[in-house]
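Next up: a single chain in C-alpha cells, the form predicted alone.
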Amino acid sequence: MINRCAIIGLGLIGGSLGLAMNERKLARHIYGVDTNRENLAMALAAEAVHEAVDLKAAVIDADLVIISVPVGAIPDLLSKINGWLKPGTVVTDVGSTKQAIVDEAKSILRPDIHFVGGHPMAGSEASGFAGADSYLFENAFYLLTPTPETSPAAMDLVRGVVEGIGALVMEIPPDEHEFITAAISHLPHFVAVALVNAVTNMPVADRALALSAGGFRDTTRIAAGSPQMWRDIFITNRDRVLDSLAFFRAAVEELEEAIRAGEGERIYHTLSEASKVRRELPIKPRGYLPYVYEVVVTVPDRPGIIATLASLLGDAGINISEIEILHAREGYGGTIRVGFATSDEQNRACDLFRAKNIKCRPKA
C-alpha cells in the first residue's frame, strides 16, 4: 500500500484511477488536484479521493504523484511541482504521447526524483469526472515507457499500482509507443474528425446528418473526444501522425483509382482483404485477455428483460463476463450478446435459455 498519492487532474483517467486505487485500498490517503471544481466535489463525493488540496499540498510529501492532465500542460506542470517534491518520489503519467513527455521529465525533474511514463489504453468520447468508472482499466492494456535510466523499484511501485486496478502492464520504449499508438488510436480520430468536418461540408449535410445510422455513428463516435486533449496529442507526436497519415493516405488513393477506373475485381480485393483483416480482430486479444464465449440471444421489447436473463443466469450459477445490446427495435425486440469465461457456461446458458423458450445460438 501507497502511504501518500496525489492524483492532480480528475477528469475521466484520473477520476478513475482514483476509484479503482480507492476501492482496492492501494493508497491510505489520496490527495485530489483539478482547477475544476465540479471535477473536486464529485471525486470527493465519489470517494476517489480523500481530500482537496492546492498542488503544492497535495505532492509535498507525496510518494506516489500520478498527472493526469492534457500532455501539453505536463512540462509546465513538472517545473511547478520539481521543488515541492520530497527526494525519492515517484512521478507517472497517464499521457496518450510519450517520447516528449518522457524527454521533458528527464530534462525538468531532479535526479532523486523518479519518472515513469504511462499510458492506459482505457477511455471514452467521455470527459469530466462524470464519465469515471472504477471499472475503466479492468483488463485493458496499460503501457509503461521505461528508459535505461528508470529506476527498477519506481517500475515496481507504478507495476503494482496498474497491476493492482485490474489493467495488464506492457512495457514498451517511447520512440516504439509514438508510431504504435499514432497507427491505432491518434489516426483513427483523425479520420472520425475529418469523416464529420466532410459530411458537414456537403450540401445535402442536414439531411445526411439526421440519417446518419450505424456506419457513421460508429466511425465518427471518438470525433466527440475532447479537442484540447486530442490538439496536444497531434502537436507532441505529429511526427508518427504525419507518417500514419502517409500510409492511410496511400490506401485511400489506391481504392480511389480503382473506383474511379472502374476496377470491379480490383475494388473486391481491396475490400476483402480489409474484411479479413477486420473479421480475424478479436474481441480481445488472445495471450493477454481471457477468450470470451459469447451467446447472441433474441428478446422481445419489454421492461426488465435483460434482468430477466441475468437472474435466470445467476440462478444456475452461471457468471457474465459481459454483456452488450447488439440491434434493438422499440416496441419489437433485439438482440443482445452475453459473453462467458468458459464454453461449459456458453453452452448452459444456451441450454438454459432454449428451456425458456428464448431464442439464442453461440457465436463462434
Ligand code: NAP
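Residue numbers count along the first chain shown, from 1. Take the two forms, find the largest set of C-alpha atoms that superpose within 1.5 Å, and that set is the rigid core. As the structure is a computational prediction, the values presented were derived from the model and not from experiment. What changes on going to the form predicted in complex with this ligand:
Once the cores line up, the CA of L26 ends up less than 2 angstroms apart between the two forms. After superposition on the rigid core, displacement of the C-alpha of P70 between the two forms stays below 2 Å. N319 is among the residues whose C-alpha shifts by 2 Å or more between the two forms once the rigid core is aligned.
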Contents of the next structure:
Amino acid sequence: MINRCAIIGLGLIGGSLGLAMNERKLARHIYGVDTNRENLAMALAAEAVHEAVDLKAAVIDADLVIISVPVGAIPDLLSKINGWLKPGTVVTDVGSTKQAIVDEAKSILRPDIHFVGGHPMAGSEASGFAGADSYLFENAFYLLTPTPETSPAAMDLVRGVVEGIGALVMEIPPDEHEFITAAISHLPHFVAVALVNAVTNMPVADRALALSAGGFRDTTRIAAGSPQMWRDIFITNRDRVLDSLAFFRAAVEELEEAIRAGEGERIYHTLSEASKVRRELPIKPRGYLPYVYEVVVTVPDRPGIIATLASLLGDAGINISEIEILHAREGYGGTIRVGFATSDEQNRACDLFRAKNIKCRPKA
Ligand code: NAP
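Same protein, different condition: the form predicted alone was shown, now please give the form predicted in complex with this ligand.
Next comes the full complex, this chain leading.
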C-alpha cells in the first residue's frame, strides 16, 4: 500500500483513478488537486480523494504523484512541483502522447525523482469528473513507457497500482507508443473530425445531419471528444500523425481512383479487403496477452437481452472479460461478441446459450 499519493487533475481519467485506487485501498491517503473547482468538489464528495489541497501541499510528502491533466499542461506542472518533491518520489502521468512528455520529464525533474510515463488505453469522449468510473480500467491495457534510465523500483510501484486497479500492463518504448497510437487513436480521431466537418460543409448539411443514423454516428462518435485534449495530442505527436496521414491519403486515393474509373472489380477488392480485416478484429489485439476467447451471439433486439445473457453467465459463475455490441437496431436482430479469459469458459458459455435456444458460435 502506498502511503501518500497525489492526483493532479480530477477529470475523467484522474477521477477514475482516484475512485479505483480508493475502492481497492491502494493508498492510505490520496490528495487531490484541480484548477476546476467543480471537478475537485465532485471528486471529494465521491471519495475519489481523501483531501483537496493546493499543489504544494499535495506533492510535498507524496510517495507517488499522478499527473492527469491535458498533455500541454504537463511540462509546466513538472517544473512547478520539481522543487517541492521529496527525494525518491515517483511521478507518473496518464497523457495520451508519450515521447515529448518523457523527454520533458527527463530534462525538468531532479535526478532523485523517478518518472514513469503511462497511458491508460481506456476513456471516452466524455470529459470531467462527471464521466469518471471506478471500473474504467478493468481489463483495459495500460501502457507504461520506461526508458533505459527508468528506475526498476519506480516501475514496480506504478505497475502495482496499474494492476491493482484491474488494468493490464504493457511496456512499450515511448517512440513505438507514438507510432501505434497515431495509427489506432490519433488518425481515427482526425478522420472522424474531418468527416463531420466535410458533411457540415455540404449544401445538404442540415437535412443530412438530421437524418444521420448508424454509419455516420458510429464513424464519428469520437469527434465529440475534448478539443483541448486532442489539440495537445496532435501538437505533441505531430510527426507520427503526419506519417499515418500519408498512409491514409494513399488509401483514399486508391479508392477514389477506382470509383472515378468505374472499375467495379478494383472497388470490390478494396472493400472486401477492409471488410475482412474489420470483421476479424478481436476485442483485444492478438499477440498481446492475455488472449481473449470469444463467442458471437445473435439475439433479437429487445429490452433486457444483455441482462439475460449476463445472468445466464453469472449464475454459472462465468466471468465476462469483454462485451461488444456489433450491431443492434430496433426491430432487427443484434449481434454481440462476448470475450472470456479461458477456452473452458468460452465452451461452457456456448453450451449455456445453445441450451436456451440462443444462437451462439465460438470465434476461432
Ligand atoms: P479532463 O476530464 O478534462 O480532466 C482534466 C482535469 O485537469 C480538468 O478538471 C482540468 O480543469 C484539470 N486541469 C487542467 N490543467 C490543470 C493544472 N495545471 N492543474 C490542475 N488541474 C488542471 O481530461 P481527461 O480526459 O481526464 O484527460 C486527462 C489526461 O488523460 C490527458 O493528458 C489525456 O490525454 C489523458 N487521457 C485521456 C483519455 C480520455 O479518453 N479522455 C484516455 C487516456 C488518456 P479544467 O476543466 O478547468 O481544464
